[in-house]
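The data below hold one chain only, encoded as structure tokens and taken in the form predicted alone.
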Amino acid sequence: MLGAPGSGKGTQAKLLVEKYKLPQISTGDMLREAVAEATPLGRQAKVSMDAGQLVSDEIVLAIIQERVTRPDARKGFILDGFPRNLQQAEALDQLLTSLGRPLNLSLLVAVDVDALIQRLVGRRTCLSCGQMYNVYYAPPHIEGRCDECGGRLRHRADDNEETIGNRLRVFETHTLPVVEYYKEHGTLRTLQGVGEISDIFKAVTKVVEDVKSNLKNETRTDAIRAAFAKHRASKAEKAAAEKKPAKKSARKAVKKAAAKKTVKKKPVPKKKVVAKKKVAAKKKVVAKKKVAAKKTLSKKPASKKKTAAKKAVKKTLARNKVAPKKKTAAKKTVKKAAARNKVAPKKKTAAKKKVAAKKTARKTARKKR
């Protein structure tokens, strides 16, 4: 809920909460809330409440997280006097996005400046529930207790014209900043604060009612987009199980069928294919050509002049192999004449020895006589 002060967005927050039953989030109450039961965060906040300075980001955005977690902000919830500044807008979003909830709708509650005046220096409210009333145009009942509990009514130190002046300068300067970052975003719907509270009420419910068939739509596009996608993907599968390709051949197979489903070809240009023929044109000629030379090379007789010239060299070579044979047997001849040399030597000297034995013997015989 976005607005000025004294614009009525409280009041109508809290009519949403009995309409949806959802919890209003209210910083400024947590806060106190806190402080008052002495949590580890309501410590932290008190010491900066006590220096009279203002609470830290870190510490309201914690506690706004400890609060949309609960089990009662399942459904929803209605964030009230936050965020105040464009530095709290982004701070917020991240958060609940990390949390998985996001806002859904950014109501600005628009209010003339005079309007604003006159309900903010008669507004009154009650100390015991929170209802508030206006002296000027929603009175109570009895003058100074509510009409609901019976409590009494308080009027704000703060509610005069120079404080007023001073908090709507404050919500012009850094408010509206905030109001602009959730028209960018597209959450920002925005209505007139201005009539009767209950004819307020029926266009906030509106606008709530709006947001809330969108929302519907979309999730139950995006469920139906998530089914089919599912039903293909389950179909795919069935169709892989009973193939089931043993060989890896098989496999590749399936694989560029799929891939030829999902990838259109790209058709190839004419020129590619004519030059591709005329190729594949010339290379058959080409081997046409080289059978045929092969045949009549084949065929062709060889001339008288080479057949001679072969018989020639044939000769030649068998010359020369016939040689060799020649000069082993010459050798072999002039081996044997030298083995005769030298035995004739040994001979020689065998025939001289008897020789000379006989002379001996001859000799010795012609002693004796």
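Basically, rigid core = biggest C-alpha set you can superpose within 1.5 Å across the two forms. Since the structure is predicted, the reported quantities are computational estimates derived from the model, not experimental observations. Positions refer to the first chain, counted from 1. What changes on going to the form predicted in complex with adenosine monophosphate (AMP):
Superposition of the core reveals a Cα shift of 2 Å or more for Lys359 between the two forms.
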The other form holds:
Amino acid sequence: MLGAPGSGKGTQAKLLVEKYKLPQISTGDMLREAVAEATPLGRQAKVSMDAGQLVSDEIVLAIIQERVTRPDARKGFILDGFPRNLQQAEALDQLLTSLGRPLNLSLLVAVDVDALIQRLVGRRTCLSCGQMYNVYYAPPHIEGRCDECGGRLRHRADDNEETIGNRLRVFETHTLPVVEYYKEHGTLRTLQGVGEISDIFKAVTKVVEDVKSNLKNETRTDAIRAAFAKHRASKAEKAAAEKKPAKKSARKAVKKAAAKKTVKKKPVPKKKVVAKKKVAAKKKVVAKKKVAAKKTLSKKPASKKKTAAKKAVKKTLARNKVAPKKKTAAKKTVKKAAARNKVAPKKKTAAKKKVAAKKTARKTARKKR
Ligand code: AMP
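Switch from the form predicted alone to the form predicted in complex with adenosine monophosphate (AMP) and print that structure.
Up next: the whole complex, starting with the chain shown before.
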């Protein structure tokens, strides 16, 4: 049960105890008892309680651990006023896990601050039976006396204005994060703690019943799941037993056949395919490199050849360089000769003509004579 001081969580917890026959474990009540008995623990806790502050986690956790392991808490229990901070919530989780007892419900009783103050200031509690009254809106018939058992009514020491202020501040700072904690864990349910106590209790009971039926369904689902798992396991066992061959030789034959099949049909695992591809790629690269190297090697002599050829060409060129000059000279000589030849025939023809003409002239002179 979660709620600010005065939210009525204690009253609702008491009603739940009656209905479900589970013990109420209230850290506030236990601490007050320890203070009343003046035990060492009570004396230690009193200072913080009177100031409206939280008692140390060490003390509270020790009390809780001892209480939840008592026989009357075996079937379950209602925690009232605990946990009040995150450390306590986490410690409770650990404790319940170690006991194998999960937390089923975190119920927040929400009430606004103004109502809380009026409730706390006017609150009176029966010292004998724990019945609660409020001098403003639920007073006892006889002032200071319990209607139920006639016991003496007590005004709690920490129900004064100053301490109430501190307690409300402590709730906001330390306990509201616990509410968030349970919201995240999916166990939180919230209801409004305003109105008639019996009406609020109806709402509380509805939530509890809802959670109980959910738990039942979960347990049933778990049981069905477990039954299915059992069924599947026995089926697999049977199938394995049926498959077993009778003779050793037959088993060997089956193994051989299986091995052959594996050799033939075994699909190449992905990893192997990848490895093969890698090897092939590498081979390609190596082959390419080799070809390239060969080319380079075959080219090298060619270049040597080329160098030789170049030298030859150079020589030739060198030779040619001279040769053309010679050629030019020869050509000039040829040209001169040609020129001479060209002139010579002409000259020859002219001379011949002159000689012939002279002959003809001489003949004509002779004839005249
Ligand atoms: P309650 O009756 O629950 O309002 O508690 C009364 C006082 O007891 C608180 O103001 C605290 O000083 C102390 N107390 C009760 N429960 C706790 C707790 N879980 N952790 C620390 N202090 C507590």
